[in-house]
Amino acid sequence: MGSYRLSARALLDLVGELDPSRAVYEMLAERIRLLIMDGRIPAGTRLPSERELAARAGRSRTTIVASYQSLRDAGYLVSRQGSGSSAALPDGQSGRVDTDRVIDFARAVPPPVAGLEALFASVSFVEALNGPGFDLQGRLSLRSAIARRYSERGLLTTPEQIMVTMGGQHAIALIAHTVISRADSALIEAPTYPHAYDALRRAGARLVTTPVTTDGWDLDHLLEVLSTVRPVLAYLVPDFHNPTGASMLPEERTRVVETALASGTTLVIDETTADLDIDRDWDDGPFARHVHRRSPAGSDGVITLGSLSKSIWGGLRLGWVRASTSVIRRLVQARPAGDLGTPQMEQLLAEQIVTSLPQLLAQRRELLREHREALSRLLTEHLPGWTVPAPHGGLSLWAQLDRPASSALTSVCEAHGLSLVAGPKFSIDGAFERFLRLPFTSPIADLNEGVRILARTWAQLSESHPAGHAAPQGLEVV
């Protein structure tokens, strides 16, 4: 086994808070099992003595005693004399489950969009010897074919305020470390993107919340935020807010951007969702417009990503951003520390696609439509105790539970061979026990047979944990 020891405060930080209507004891192993399983704790970590835990937590040993055992029981937890207890995977699921066949409910990635087989048969790949082996900023000519869409839709762009990256994700880690020195206060959404605060923690920031719902943002909270705390940066998903699906609304769009440039903060607007739109009645284009309205010179205040991956296809490692051409410069000189440059061939395919875009998002829009009324009839019809609303675009559902299991769910359904995200990974301190996103990007087929294993698995926890449960004697409920 490993010999990273994991404290009893590192551990109560990525439990994060628990459930009061539910046994701490139960609650408590659940979640550690959550976190071994999706990898946050990695099989063989030590973890903190049960006395040091309990001190720590400020419940008693018996409670904590209790969560070990449980753990120890269904083979999470491996314990040897006066070497303490270790993280395990279970017998035959070393990351694999029982099952031949996985149903991924986990990642929300589209099949490639009806349209790429023919692009990348006519793009001529040899094209890429021609310029140099690597670019900091990205080949010109794709530049310029993403500021011409930027300019097109109300948002004046030039190819030298255009940086091409390696996805939205590799974007959004270069901005992180880039723009933010330790201790700096960030603002971020909560549900938000798991790897975006993760990039954020990792720059060193101090990161602060505030809260979005399937019907939008509390916005007078926002706002409250952003004057009061004046973080350096604010990481928002304006447009099919992943988890949630929410779309800001274009005035509150305005005063979000009016507080944020009086308050020196600089909003990181996540448009990698952006094209993803079903049925959105509305279209206000790019986020930074409002920027320009009030300032045309000062545009320092918005940094904006784009990328491929979620609107073409996963497999296009393909991202940008679009800033101040200031901003660039210092993305630029800060890339050597962690790359080299983008990968001319993709580049080449991705010019191809951005000049294609309006024709191969129509037929995106058609599958995410089919699948998005697919996944919704199944879950009215399995699971109608569950709150559902449709977003108008995206590529999933945040489901709201009749009650708080979503990481019990996830660890059973597991078991069964379907592959979940549980509520607490889009929160910072273990929140949204009562919810959970579903991807509708698998095969409908998939889609049905996912959704049964789900119905199927919530009943059998619903009986077992029925409501007002007791918790074995001598352990406390609070």
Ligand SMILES: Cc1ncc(COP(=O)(O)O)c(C=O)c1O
Second form
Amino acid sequence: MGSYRLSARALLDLVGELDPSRAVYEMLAERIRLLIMDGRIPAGTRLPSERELAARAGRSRTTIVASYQSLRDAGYLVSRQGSGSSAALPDGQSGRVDTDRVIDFARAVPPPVAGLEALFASVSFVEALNGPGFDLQGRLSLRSAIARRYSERGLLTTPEQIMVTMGGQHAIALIAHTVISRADSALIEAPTYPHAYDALRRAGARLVTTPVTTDGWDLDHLLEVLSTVRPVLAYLVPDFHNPTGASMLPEERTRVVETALASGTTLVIDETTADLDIDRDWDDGPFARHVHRRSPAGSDGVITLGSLSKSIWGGLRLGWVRASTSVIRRLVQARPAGDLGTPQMEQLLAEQIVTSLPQLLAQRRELLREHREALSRLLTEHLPGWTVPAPHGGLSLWAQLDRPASSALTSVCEAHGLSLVAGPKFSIDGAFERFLRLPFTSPIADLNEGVRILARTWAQLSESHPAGHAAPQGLEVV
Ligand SMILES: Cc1ncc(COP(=O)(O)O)c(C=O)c1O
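Could I see the form predicted together with this ligand next, after the form predicted on its own?
So here's everything in the complex, that chain up top.
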């Protein structure tokens, strides 16, 4: 602890844009405090000196001194002569103050699908002992099962076009490192699934964004960015998008594919959430069905990734990539730098799961429907000022609050035993203070209790920051 030092630049990247309507020292302190509570600045991390931060941020030293002082007063910073200032948690606590039990509205993690136990019992795991035990691309029998499912859903696929990964996130990171070179531009949606932009950034991408709302994509904007910026890669979640729940219409998909191919952009289509249909009245099959020609500009076309984490169980850590055989070969070559293959026993189980998917997904759909309805009902009753459209699938609601105070709400709820992720976590620039992602994956009793805490805390915040005064802003607490 304490050995890691955060540069002024890295700190300012984490802090993001500051709202010009509020005192800079106060906002900076609030954001740093939330980053510390969140764990994104671990306790013990040395922060840049006041002088260094002032120079890098282009602010006066007095402003930074005041920010650090307020963090010190609240116990989030300890300063020692000669060794600078380090992040701390007050009284060594995690930020929670008055309860031991935490209700989890932070992670959209559904329980294992009904029927999974029976499948566990039916798999002969000793088969894993035949053969070398690890391979980079995945067991042929599992790749065949995944390829068959694509083919049945209208996208002809061979096992050579599939690589098995350890979940969707692993696939995103591997693709990012393989396709992106330093300073390439990459398009992402705003809001989007945060660990995808983490992976793209870490691969060296410069990110550009296109908006998505609960009503869907701004197609003109998306096509315009594709044709003017010509990003090397565009990462999209077209089915039950995380966090908005929106789905891209079939005719929009065709236009996105055409424009991306013409611009030399490789589309990375994340279908991790695609099997989470509750009541969408259409199914367009896999997105890559819309590719009807090779890219004239030499992109890799469409790379699709999928996962069993949301539809079946996150504990499996089982995902895959579907791409051209040449892209799969490149991914196989790149993989050993990070890992040497997906565990065999999980693959054996996954093969059974993929073969039984229709029945398992029917179970999943019932649970999601019941939970979505329960959470929607609770929010209508307890937080009538919020706008919360019900998505046709996915795992969460993207709630619009009646004031931009998502981070403040998140941080205070944490102290009352409700863990949340504020809207800004889903953006790269601190936007979406007016939004909150609310997963409906917890047990119904927890949904009940969680919404009560949410409503009580919102009412308290509204009293302390009456309309007209923006509540404290900052980064989220995960
Ligand atoms: C859109 C999206 N992609 C990928 C992932 C990560 O999937 P996995 O758990 O399979 O790594 C998530 C998890 O939240 C997600 O929402």
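Heads up, when I say rigid core I mean the largest set of C-alphas that superpose within 1.5 Å between the two forms. Residue numbers count along the first chain shown, from 1. Please read all numbers here as calculations on a predicted model, not as lab measurements.
Shown in the overlay between the two forms, fitted on the rigid core, is a CA shift at Ile444 smaller than 2 Å.
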